[in-house]
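Take a look at this single chain, the form predicted alone, given in structure tokens.
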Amino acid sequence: MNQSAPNSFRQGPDNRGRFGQFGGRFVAETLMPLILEVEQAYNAAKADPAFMAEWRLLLKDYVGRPSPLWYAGRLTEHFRATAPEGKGAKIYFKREELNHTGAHKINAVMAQILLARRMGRKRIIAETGAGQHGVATATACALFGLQCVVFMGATDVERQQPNVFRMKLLGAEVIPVTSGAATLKDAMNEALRDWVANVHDTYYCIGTVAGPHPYPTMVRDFQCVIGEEAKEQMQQAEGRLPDVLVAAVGGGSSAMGLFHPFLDDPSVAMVGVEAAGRGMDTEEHAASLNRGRPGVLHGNRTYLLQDGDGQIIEAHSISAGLDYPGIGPEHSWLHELGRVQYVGATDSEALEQFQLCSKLEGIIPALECSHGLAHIAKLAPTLDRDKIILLNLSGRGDKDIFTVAKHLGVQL
């Protein structure tokens, strides 16, 4: 560990929104009063039993929580078949893909839309990469009769057509962003510009644990429902906590939602899996922790892919949800402390596990969580059979079938 461990890994951030040297607020002066208003509204809302009860009821009756815990028996046996004798950990899935809208994103979106209503905001903006956050935001806005504008990179609009159509069906306006690589980073840039221009009636619903404080903390807190449920469910299923948690990390909301409730449990190891793209030693990946260095982007200080002059390097991943050149600041902090290990999985490794999970478990996983499965394929055969690995299966793969078909040379 590079720093002395804190008394609790769950204590951050400080009152400036910092996790060690990471996080904070680096925003235009015009946005600062609004950011402070969001923080004040959030602090009041989480202390209000009526707000929390309304959110929990929506999670139960509209989203479909708690999401199930699934023992992936056939996948477990598959890896045991080639493992050394006595090796081959048990694999469980936390099935976030069964949530309404098909991913974990809806958990924090529902809370943020309730917060926006509480603040009197009628217009909601969001950024989206793979489209799952955009769909979740459009869904919540449809439910509450709010105007919804989603910024989406033109590259992602092209490769995520089903989600674009879903957002439009739900009444959202989808604005393709053509600047830069026309992906998630650029969509977030445009959303921030829009917010500056429309501060009086607009709420920015951020989809991940990034952005200026309080967003990394707020999105984390609302996603912690994943890890909280998983703790109870593992006790019921196995009578103990898992040995290893695995989750894919782009911005890192699904990983933080699973990891955070377990951070102070020393027996539980945690692995975040970054998109290694065409290889970490190429220039086409999204491994900001493994190949980046600290800098400032989208209102916070965190690890970023950047050149020698500090210019952001475009990220690459087969997964539209992972090709972001940064990561949430709390992940950067946990990386430097050594509490969470961050590794990479390539496009081809994710593609292989996407197909394997579909065939063995009857579950088509999103390409994002297929990166987590790719690490489990390496890890499970090295652990004893009584060890337990828990994967956050954060989204369903329906949205990715066109991308996968193209890579496999299949004409749909």
Contents of the next structure:
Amino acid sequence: MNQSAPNSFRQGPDNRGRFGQFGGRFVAETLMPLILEVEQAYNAAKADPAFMAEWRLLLKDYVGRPSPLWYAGRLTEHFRATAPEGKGAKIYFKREELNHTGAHKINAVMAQILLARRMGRKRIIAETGAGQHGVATATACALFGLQCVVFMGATDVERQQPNVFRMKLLGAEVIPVTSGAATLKDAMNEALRDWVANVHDTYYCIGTVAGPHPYPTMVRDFQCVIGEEAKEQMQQAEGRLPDVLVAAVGGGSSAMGLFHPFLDDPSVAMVGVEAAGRGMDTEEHAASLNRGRPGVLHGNRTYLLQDGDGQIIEAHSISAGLDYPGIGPEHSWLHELGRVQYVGATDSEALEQFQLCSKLEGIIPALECSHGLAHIAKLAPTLDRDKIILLNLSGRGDKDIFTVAKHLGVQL
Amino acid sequence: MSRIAAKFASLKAQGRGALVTYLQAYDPDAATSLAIIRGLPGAGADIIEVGVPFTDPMADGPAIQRAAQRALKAGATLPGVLALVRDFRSGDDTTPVVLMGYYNPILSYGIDRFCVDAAASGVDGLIIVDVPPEEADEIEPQAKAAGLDLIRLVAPTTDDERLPRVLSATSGFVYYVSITGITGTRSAAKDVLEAAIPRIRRFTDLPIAIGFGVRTPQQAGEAAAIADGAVVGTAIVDTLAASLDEQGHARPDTMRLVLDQVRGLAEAVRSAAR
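Counterpart to the form predicted alone, namely the form predicted in complex with the partner chain:
Complete assembly follows, chain above in first position.
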């Protein structure tokens, strides 16, 4: 933390696509002209009121935005019951799981597909881990009649069968990737390889705030609708800003979408929850900020899980959506500046909260955001009752019931 | 004069292009890899590209991905690759050696230290696939100071507006990626190359080598005649891979099969008319 705090945390990136030392455009020359073209097209689109109006309309009438802000009263009371006197913060959910396709991913996908159309691209490729981004991309492609190819690690294809079937129903081709550990990282490698080979007609729809510039910025900007809505809704509900924002971080798109609009509100604390897998001090986790160090992968400089020789280490998480050895570059920057605190939650902590939230709130949360809930379970009982915690409930857990059943020893 | 410049000058005097061969270091193990690399100049390779194994080779096709996995399993590290070049250099002071790989292992090693150590080990040039001109200041000053050439990739997608920028940051030679795609997947047609190379020549006097999709002696001969050199990678890696046993270990004839193929390629390059 040897850097001095900037005047604003919301000015990044610079014209090289960097947040401090993080980010950039580390891609092969074949892709470089394309990346520049995407950047140019994005800059033109976001300045075009017609483009933004079309996106907003899709968010409203197709995605179902704004997503509600929900006071999780029973969960709040549950933690108060065992908290010390006067403790037990109020817990709110930003209900991104109610979006069409069941997660926040669709926000940025809709915009990117509009951008791809604007660029005249007819073929869309995407990588997916849990399948949420793949489903969102397949959905948008179905809506606009575009060809859709989704790369998914073979391991994830196995553990996310319902989403694989969904994508196929939507007309997408799902390509299982068998290289490496056959998870999200390898799916991203394969998508980049496909893009290099099909530069002329293909748009790569990245699902998270990572990859080469302008993707981390672009995906962030389109996910910021989450935080912008939440800010307004919280004013209406409580007449003030929340005290703590909590979100799970894999690549970090749901967290960035919630955090970014609040970054310059000093009273708002923020916690990103990494997947600690079988424990942060075991070898099986996905805690790139807490246990990794800066490096370059997938087009950007960021914190990575890597060995002493700079070889990338496979991540582990019960949640396929968090199973990634890197993180968006802006998170690395916010981590080093200390503006956002990054902690971990284990597989079993997430599993416990997955069940608790289902029983108490009647909401089955995705395993990803169950990691956020796991941190809230630790945090809420330590805060005064008048404090407000806001969680990005970024996805619904229907896709995870098979994984959870397996871990609980239940035969479906 | 650098080894790379001297080599191209001498080949120009002979009226022919260069055969550049690519193999991953440590594929399938350190000893076999060194033995093959030592044999390459004798088999007719003019410039040796040594691939630095990386877990996530994003610009490479399945053959080189598997080569990287074999090499990593055999214990490949960047210091190990430099040691291999040092060992090669102890017996050959003229054949240029170019390291080709990805940025993260170098970043992890430390850029300053890496450039100094690479030069001291006898490395002549670097091709870092995922450091485009936009990020060149990451390593260019250190590479220059150490006397290492930074060889840049030019792709079919690199348009005329961009070419001067890419070429101005290049030294040693220009590596023309002849297809839009990853290594070892498809090949560019001769007439496409005949149109592509003069386009680059308008912006540079550096030698140009054509790579990606150059597999056969005929293609190598054509590429070396159209440009100043032909890079053959995947085809050689395929031969090596096919020679291994079920466990991925070298067989007694692994080295001979690889070098025989290089001899065939060299013959075609030598007999190709300029």
